[in-house]
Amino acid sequence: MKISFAKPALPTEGALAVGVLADRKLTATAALIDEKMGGALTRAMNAGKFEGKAEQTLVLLAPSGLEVARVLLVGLGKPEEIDAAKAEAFGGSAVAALMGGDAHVTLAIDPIEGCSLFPAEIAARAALGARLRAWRFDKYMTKEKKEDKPALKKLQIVLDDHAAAKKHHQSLDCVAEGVLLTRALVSEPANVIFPESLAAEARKLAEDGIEIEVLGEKQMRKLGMGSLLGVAQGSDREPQLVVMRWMGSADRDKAPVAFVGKGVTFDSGGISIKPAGGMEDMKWDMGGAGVVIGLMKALAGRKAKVNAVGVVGLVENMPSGTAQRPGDVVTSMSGQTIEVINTDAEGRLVLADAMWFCQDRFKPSFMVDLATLTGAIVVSLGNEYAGLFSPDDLLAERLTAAGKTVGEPLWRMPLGDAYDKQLKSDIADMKNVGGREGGSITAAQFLKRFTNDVPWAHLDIAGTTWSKKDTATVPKGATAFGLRLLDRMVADHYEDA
């Protein structure tokens, strides 16, 4: 779908989408259309119980007095409540309602009294929302019927200050590129995306100016990464550790910000094998790594003035004659020993070495890890919030604020010695699991032991990486949750002035 910005003009083809505020208050373009149609918009709203609530839509076919095939009303809600997320939902809702029937859609943006956003920002955000919602993963659909395919080819957004909207959209579109890359990687099946092939995808970021380094099994073994390698030993696929560096600060010696991703490209559970039902979903157990790869692309694309490091540990967790067994003891890169009680608690073992490597080599100003780590966080928070764990109040506050701004909400969970004690082992420095109670918390406590007191936060995105339903800006499937909030936090607090 091609997105463009232009001066206001009524279209002569396709569909026209206009905004309506709460209590059926028409925006300027909607009022003009209503007049041309002899009040048909007002009558349709009354008949269809359309009130102008945010994301509400109403389609009018073959409108009299206009040359377009359809007019779409999109609810904006109360003017004072229109923020960046609602502006994105405006564009996403319009595309979702029209993408199946019209090749050309025009979206009209008007000044809104009482709204804190300028029309140019609303337009840019609407374009972002439209692009995110229009994405679909269909590369393996060879017999899809024409009527089931999206017809939408061009979205034109019209407003007076179209040049400012286009300029503002440029950086947002770079973030969209990162989001769509992440969604594509996470959507791929495990026979296509495995450690070596995912590392190959990461290598392509060199074209964006990112420095790439890939460590194989021999290099990791030399570094003492027994924790990560123990997970990988049951698979025929060689594990990989990918290091990505974007040096965007004017001071190349400035401590980088760091992001670490869990990249289990398929998680069978290993010897502690998972039930068969739903195991196909475990192709997206590399969601954290996917976010880190996409985030690095986004930062490089918009030329972020920051030094950033992304580290992803890539393994496949499989049962075989060489697989790690419950009861095995492994030695991590940090020198700490781990008794493996459950081989399905593998993500933390991968992150243990990846995080230690990251802080030891790069001495970052902070480190955030992302992982589809525990089913326990889904039990706690469902699919709406990701779990945030951090002993650092400032970092936690910044992450939470960024998530609220972009519509990727976080809920801060506790940490504490009482949880940490559950990890005590009789024969090693720690076990890789605690009891059933507080499973997501004890997992975070485990990770904390590999931070070496670097400011750190853990995002458990197990409930938010994959959506089972369509939303205004996220179609069913891979979400790339976490990417936009981390990009927002970096932009707000960590880039050069």
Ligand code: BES
Second form
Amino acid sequence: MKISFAKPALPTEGALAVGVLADRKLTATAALIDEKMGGALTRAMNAGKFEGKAEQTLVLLAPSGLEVARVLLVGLGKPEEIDAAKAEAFGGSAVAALMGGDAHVTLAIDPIEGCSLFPAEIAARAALGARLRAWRFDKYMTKEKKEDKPALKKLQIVLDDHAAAKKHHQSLDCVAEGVLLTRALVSEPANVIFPESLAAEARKLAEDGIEIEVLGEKQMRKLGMGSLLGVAQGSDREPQLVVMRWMGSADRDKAPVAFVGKGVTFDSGGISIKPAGGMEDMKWDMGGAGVVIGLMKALAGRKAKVNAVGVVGLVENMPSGTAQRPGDVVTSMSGQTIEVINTDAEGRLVLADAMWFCQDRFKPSFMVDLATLTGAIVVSLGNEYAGLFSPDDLLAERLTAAGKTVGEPLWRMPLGDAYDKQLKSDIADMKNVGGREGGSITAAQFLKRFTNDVPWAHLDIAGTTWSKKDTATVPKGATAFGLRLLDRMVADHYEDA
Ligand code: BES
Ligand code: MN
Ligand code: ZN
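What I would like now is the form predicted in complex with this ligand, since the data block earlier showed the form predicted on its own; can you produce it?
What follows is the whole complex; the chain from before opens it.
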């Protein structure tokens, strides 16, 4: 889908989407076409029980008095409640309703009295929402009929201040690029995306100005990463540690911000093997790594004035004759030893070395890890909020606030010594599981032992990485949850003035 911005004009082909405010209050373009249609738009709203609530839509076919094939009414809700997310939902809902049938869609943006956003901002946000919603992963659908494929080719957004909208959209579109890269990587099956092929995808970011380094098994062995390597040893696929650096600050010596991702390209559970039902979902157990890769692309794309490091630990967790056994003791890069009680609690073993490496090598100002870490967080929070764990109140507040603005909400969970005690082992410094009680919290406590007290936050995205339903801007499937919130937090607090 190609997106362009132009000055207001009624289109002569395809579909026209217009906004309608709460209580059926028409925007200027909606009023204009209602007049041309002899009041049929108003009659249709009444007949279709369309009230103008946010995300509500109504299609009018072959409207007489107009040249377009369809008119779509999109509810905008109350003017004072229109924020960035609502503007994105405007674009997302419009393309969701029209992408099946129309090759050309025109979206009209009018000034809205009582709304805090300028039309240019609404337009740019609507374009972002449209792009995020129109994406689909259909590369393996070789038999899909043409009429079942989305028809939408061109989205034109019309408003007076189209030049400002276009400019504003450019930086938002870099974030969309990152999101779509993440979604594509996370959607790929595990026979296509495995540690080396995912590292190869990350290497492509060199084109965006990101410095890339890839460590293989040998180099990790040298660094003493026995925890990560223990997970990888049952697989024929070589593990990889990918380090990405975007040096966007004017001061190259400024301490970077750091993001660490769990990249288990397939999690069978290992010898503590998972049940067959739903195991296919474990192709997206690299969701955290996917977000970190996409985030680096987004930051570089919009030339963020920040030094940022992304580290992803890539492994496949498989059962085999060489696989790690329950009861094995491994030594992590930090020197701490771990008794592996359950080989399915592998994400924390990967992150233990990736995080220790990250803080040791880069001395970051903070470190945020993202991981599809526990089934328990899905029990706690379902699929709406991701779990946030951090001993650092300021970092936790900033993450929560950013998540709220971009529609990636976080819920802060507790940490504490009493939970940490659940990790006590009879043979090693710790064991890798803390029992059923508070499973997400003990997982976070485990990670905390590998932060070396650098300001740190952990996002457990097991419930939010994959969506079973469509929302206004996120179609079902891979969501890239976490990317927009981290990009937003960087933009709000960590870039050069
Ligand atoms: N990747 C899983 C967690 C997961 C579960 C992600 C469901 C997405 C959806 C993780 O590696 C895992 O297996 N965790 C175990 C930990 C347990 C053995 C302590 C779990 O949650 O059951
Ligand atoms: Mn597991
Ligand atoms: Zn896992």
